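Next comes just one chain, in structure tokens: the form predicted on its own.
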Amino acid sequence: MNVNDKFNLKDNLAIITGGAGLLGKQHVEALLEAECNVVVLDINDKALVTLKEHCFAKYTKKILTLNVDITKEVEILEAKSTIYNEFKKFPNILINNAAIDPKFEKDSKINQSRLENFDLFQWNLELSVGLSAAMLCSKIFGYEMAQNGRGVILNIASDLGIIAPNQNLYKQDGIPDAEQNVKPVTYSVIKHGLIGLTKYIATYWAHKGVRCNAFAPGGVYNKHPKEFVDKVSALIPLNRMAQVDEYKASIVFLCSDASSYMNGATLNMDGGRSTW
């Protein structure tokens, strides 16, 4: 097989969850240009209508969206059986992508991102999502991969599911240490436990022809101010954040033949800032 064949991805159905986000929308367009049909799943109705007339003006591959809660496997199962009857097959390819991004208020007279402050209510929120509901689809869909005898299973995990948030990047001048903003615990939580699940996954259904591999990006620029985007730039060997579209390649090695030997592995793209 030629080279550039291994990344093609004709025939092949995917599905990503989360994909009507930031990251997921390029996910999306990579695997739409190698050539294969995409299912996104997410819970944003007017993203995944924008996301649709996107796909449809741009790209000749099939997309499905779906709006479903997938912190609740009644409804992946009801999912699975639409992309079924929508495509005569079921998904051999699903990136776990989703995860909730917190957004704090900041009138409340605590800083709940702080760890002494954190309400377990958002704990048990933030994991459903980016972590049970990951385990959730991979048990649903990846046992149909396994019963298939292929399949490949890609858990986004992040450079901070390698390494520990500095918190010195969202330290602000003049506020007490104790009122200061914090990377969430659980963004690092999920973000390890994903890369646990990709190796438990791996060796699971490996001798079903089922392959789990982990992609830790590091930080995407998205018009952050310029005072965090120095302090963070200064953390990286590369002295830059990622563009938005810089792991797309990535995305398509990770889903495809190309990366047909690689099983239970974390591929760490951030710039060189986990090396320091």
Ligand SMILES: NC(=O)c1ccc[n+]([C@@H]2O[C@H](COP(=O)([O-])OP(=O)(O)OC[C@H]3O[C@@H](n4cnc5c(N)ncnc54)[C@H](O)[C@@H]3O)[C@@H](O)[C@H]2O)c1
Contents of the next structure:
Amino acid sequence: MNVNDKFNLKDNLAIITGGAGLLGKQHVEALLEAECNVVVLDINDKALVTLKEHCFAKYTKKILTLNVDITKEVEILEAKSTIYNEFKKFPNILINNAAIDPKFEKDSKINQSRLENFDLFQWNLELSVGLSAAMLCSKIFGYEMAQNGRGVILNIASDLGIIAPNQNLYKQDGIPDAEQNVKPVTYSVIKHGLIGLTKYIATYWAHKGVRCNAFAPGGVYNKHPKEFVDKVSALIPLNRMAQVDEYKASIVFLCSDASSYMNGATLNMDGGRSTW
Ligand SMILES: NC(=O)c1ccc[n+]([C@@H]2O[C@H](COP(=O)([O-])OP(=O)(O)OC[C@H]3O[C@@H](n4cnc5c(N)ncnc54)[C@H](O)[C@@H]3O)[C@@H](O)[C@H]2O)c1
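Give me the form predicted together with the ligand now, not the form predicted on its own.
Expanding to the full complex; the earlier chain stays at the top.
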């Protein structure tokens, strides 16, 4: 097979959780560009509509957007039926991408992010989206892939699934240490947990033709304050944050036959941050 053909996803059907978000949109477009049909599960109705209109206008491959809360198993099961009715098959690619992703907010006065103040409700909420739902979607759609003898599950981790957050990045002048915002403990636990889930699934269904890998991207520039960008860039050998569309080729690689011998691995793409 010609090497370019290995990246082609014609006749494949992918499902992407949190596909209406900042990076999810990029994953959606990457797969549509690789000729894959795509289903998006998200709870942000407005963003789903915008995404659908954008993709309808730009791509010939089919996109189905569904408002599904992936923390609710019953909603995922309903989505599974809807997808089958629409495509007459189940997805052979699953990207577990959704998260409650706390963004850097320079002026935030909230210190609930700190470990000593961290609330169990918030812990359960973030884990239910970032980790439990990845297990549920893998259970439901991975099972069908195993039955069908073919599939790929990709878990979106982070460079912070490999290294601990450097809390100095989030420090703001003039605020006492005990009140400084931090990257929450949930982020580390979820992202390390996704890498564990990846290894579990990679060995669980390998004999059924289902591969599972994790992707660990570094931070994407999204109009962050210059002070933050400068501080984080200094921790990255390439000396910059990622551009939003810079992961698209890797997503196609990881979901396609181009990575056919990759299983249980974590691909980190972080400008070298986790290497330093
Ligand atoms: N943005 C970055 O710099 C960066 C870096 C490394 C890793 N990541 C990871 O990439 C993934 C995407 O990040 P992002 O920046 O696009 O985040 P985002 O917040 O823009 O998107 C997350 C999406 O998940 C959806 N979502 C939340 N709860 C849901 C639920 N219960 N059911 C269904 N959908 C739900 C949201 O509506 C949103 O559209 C996350 O896993 C994140 O941790 C992001």
